[in-house]
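What follows is a single chain, given as structure tokens, in the form predicted on its own.
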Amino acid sequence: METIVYAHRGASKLAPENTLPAFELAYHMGADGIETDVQLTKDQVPVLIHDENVRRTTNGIGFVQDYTFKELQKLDAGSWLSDRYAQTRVPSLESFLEWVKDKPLKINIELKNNVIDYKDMEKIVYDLLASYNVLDRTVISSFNSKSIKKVEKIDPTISKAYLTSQKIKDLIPFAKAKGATGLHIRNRILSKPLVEKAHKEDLYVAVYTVNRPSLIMRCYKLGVDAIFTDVPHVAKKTLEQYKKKQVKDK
């Protein structure tokens, strides 16, 4: 099976991360899917922003959870990268689903609940995904293993991935015990034995965040199931080079 290329927070090297312009650009670059992060506002609206604090990617200050969605919409989430994206807004998960519903894109929703344990986040996000009929092409991921377990109880059939940046002893049985169907690992802990062992245990493997062609190529050679990249156009070009080399070597 061909490795899936997810645009990490959209085409986030070229457009403001986790915004509709970044998603749109990734789509036109040929990404197979979109990876995005969800936090909850004060009024429990799921919004797409990586950090718990709005300071890094908007002109505001303070925590997402202390803003209502209406208040959050007053912030500029694009000027930090380029004046071209001035007045870009922090999108809601619903606006993203409205955008993606008719596009042939896979979806990875990372629940950002490993720092702040948002009440009922799993159910709120799941219900919204269900209402847009995208559950069959969505993966829900989290660094919070308890959250994965909660999603498992809501729907055992949806794809769920445990995220980790650390070499953890007994990682595969640990992830499976939480109901995970996949492992999302940092590129520095990627190894051939880990991929092979995960596959034997019916877990898929995805690697984040790979931007250099050499690292992307290594992922393809080791047979990972998916990668997350800020430069989906580079990943797709590298994939074509990999496929040509495979044909040549036959």
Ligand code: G3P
Second form
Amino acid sequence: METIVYAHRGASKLAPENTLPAFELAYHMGADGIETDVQLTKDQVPVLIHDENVRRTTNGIGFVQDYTFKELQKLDAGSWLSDRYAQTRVPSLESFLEWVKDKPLKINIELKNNVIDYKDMEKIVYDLLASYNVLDRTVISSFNSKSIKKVEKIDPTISKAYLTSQKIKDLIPFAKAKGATGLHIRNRILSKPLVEKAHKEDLYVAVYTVNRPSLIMRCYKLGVDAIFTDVPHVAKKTLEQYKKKQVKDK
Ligand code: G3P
Ligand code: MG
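Provide the structure of the form predicted in complex with SN-glycerol-3-phosphate (G3P), given the form predicted on its own shown above.
Then the entire complex follows, led off by the chain already shown.
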């Protein structure tokens, strides 16, 4: 199976992360899927923003959980990157699903509940995904292992991944016990034995965040199942080079 290229927060190197322009650009660059981060507003609307605090990626201040969705919509989530993206909004998960529903893209919803453990987040997000009929092309991931377990209880059949940057002992049995079907690991803990062991235990392996062609190539060589990249066009080009080399070496 060919390695899946997920656009990390959309094509976030060139467009404001976790916004519709970044998703649109990723789609045009040929990404296979979109990875995006979810937080909940004060009125429990799932929105796509990486940080718990709006400061870094909008012109506002304070925590997402203290804004109603309507209030959050007043913020500019694009100007911090470039004037070209002025007036871009923090998207709701629903607007993203509306955008993605007719596109042949895979979806990775990362629940950002490892700092603030948002009440009922799993159920709220799951129900929305179900209502858009996208469960079979979605993986839900989280650094919060308890949250993975909660998703497992809601739906044992949906793809779920445990996210980690730590080389912990017994990572594979730990993730499996939570119901994970995959491991989303930081590039620095990637190794050949880890990929092999995970595959033996029926866990797929995805790696974040790989932007440099040499690192991307290493993932392909190790048989990593998916990568997260801010530059999907670079990853796709590198994949073509890798495939050509494979044919030549045969
Ligand atoms: O889901 C992969 C990656 O996005 C996890 O880290 O901090 O970029 O959300 P972060
Ligand atoms: Mg993420």
